[in-house]
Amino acid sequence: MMKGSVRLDKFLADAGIGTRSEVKIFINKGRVLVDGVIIKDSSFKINIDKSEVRVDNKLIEYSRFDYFMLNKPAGVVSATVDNFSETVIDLIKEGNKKDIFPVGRLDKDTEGLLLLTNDGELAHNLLSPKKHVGKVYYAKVNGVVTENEIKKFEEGLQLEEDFITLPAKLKILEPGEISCVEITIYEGKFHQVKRMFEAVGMEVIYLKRLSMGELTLDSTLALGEYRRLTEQELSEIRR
C-alpha cells in the first residue's frame, strides 16, 4: 500500500470510480464522504493508509496498481512511447498513466487482448517462458493449413539458428486457400506467430489475440476500448 497522502479525486479516480472529472461530479454532489464527513473539495487531501472513504456509503478500497484489459485496434503501437504512431497508453484515459506499459507486445497490424498495468511483478509471471502461460490467438493465414502444419507446430518450429519454439498448439477453424485457425503459443518472441507461419511457407494476413492465461478478451470491448479487470480476474491471473 502506498503511504502519505493524495487528493481526494486522484485517490477516486485510482480506485477506478471514474475519470478524474467524472469523480469531481460525485464530489460536488456530497455523494463522498471522507471519515463519515461529506467533502466537496476535489483537491482535499487524504491519508491513502488511514482515512476512510466511502461513494454513495460505499467503501473506497485503494490499490497501487492499474489493470486494463484493452481491445487493441490495428495501427496502434504496443508502447509506451512513441515519436511516429499513436501508443497503447494513448488510448488509456485514467489511473496512473505515467506508469502502466503493455504486458508483451502485439505488432501494430494485429488486434485483440493486451493487459496494460504497472505491476511488474505480475507481468514478469505473466511473461516469463518458465511460467508456460499460453497464449491463444485467431488468424486467418494465407495457404491450406493441414494435418501436416498442426504436427509441426507441435513439435516446435526452428525460427533462428539457435531458436526452437516451445509446442504449440494448432487448431484448424475453416480450412481453405484462406485458412482459418486458432493457435497457442507459450512464449512470445517478436513477430513468433508469423514467424511460425512463414516457417511452414504460409503468410499470417490477420491475426487477433484471445486470452492470455486465465484472461480472455471481454467480447463487448470496441476496438480500442478498454475496461479494469474485475476482482476475478485478478484472481485467476494471479495463480
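Note that the structure is a prediction, hence the values are computed from the model and not measured. So that the term is clear: the rigid core is the largest set of C-alpha atoms that superpose within 1.5 Å between two forms. Positions refer to the first chain, counted from 1. Compared with the form predicted together with uracil (URA):
After superposing the rigid core, the C-alpha of residue 182 moves by less than 2 Å between the two forms.
Once both forms are fitted on their rigid core, the CA atom of residue 69 lies less than 2 Å apart between the two forms. The two forms, fitted on the rigid core, differ between the two forms by 2 Å or more at the CA of residue 40.
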The other form holds:
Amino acid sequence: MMKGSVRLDKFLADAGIGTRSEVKIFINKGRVLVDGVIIKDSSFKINIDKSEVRVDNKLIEYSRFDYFMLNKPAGVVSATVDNFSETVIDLIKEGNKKDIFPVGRLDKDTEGLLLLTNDGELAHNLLSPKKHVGKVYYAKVNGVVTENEIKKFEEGLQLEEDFITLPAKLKILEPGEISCVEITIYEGKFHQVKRMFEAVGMEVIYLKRLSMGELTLDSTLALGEYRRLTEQELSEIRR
Ligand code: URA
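Could you present the same protein in the form predicted together with uracil (URA), rather than the form predicted alone shown above?
Whole complex next, starting from this chain.
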C-alpha cells in the first residue's frame, strides 16, 4: 500500500466512527462520500493527506494515534523521561515515540498492563476521577487476608485525613501467611493498593495490573513486550 494511504473502513474505524464491521455497514449503505463520490467498497484507498471523507455529509478528520498495550516489567519507570532509569517509552520500538506517554502510572516495582498513547483525550477520559474506571490488580500480600479485610475494603479505607477510598473489591485467590489476592479499585491515588493494605497492617510484596476498564492484559505478552491495541479493544475503551 502506498505511504499515507489507508483502507476506507480502517480510516473510519481509526477516526472512531465505529468498529470495522459497523463502518462497513455505513459504507455499504452509501452513507460515505470520498471526494464527493459515494464509495461502497470498504477496501477503497484513502489518501490521508488529500482525500475528503464524509459520513452523512459530515467531514471526518483522520487522526492516526498510536495505542500500545505494554506488559510493564519491574525496574522500569512510568514516565516519558528519567535521568537514571529506563522508562516505559524506551521499551516501545515503533510508532511516533516522540509524543506517546503512559496512561497513568504504575510504580517502578509494579508489573503488568500499561496503555501508552498520544491520544490525550482518551487518556483524560480513562484517568478522570469522575469516570471511576475499574482497575484490577493481582497482589501477593504479607499477611493472612480474611473476610475481615474484604469487608474493610468494601467499606472504604481512610488513607489520608480527608481521603477515604471508594469501595474496593477484594478476592482471596490463595489464603495463607502470604496471601494471593485480586483487588479492584475505582480510583488511582499514588501507591493506592500498597497503602490500602498498609492501612490494614499488611505489606504488598508483589503487584501486577491485570486490567483497566475494558482493557485486559494480553496473557501472551511476556514482561517488557507490547503490541498495538486491536480495533475491538480500541472501540471498547473509547466507549
Ligand atoms: N497501586 C500501587 O500501590 N502501585 C501501583 O503501581 C498501582 C496501584
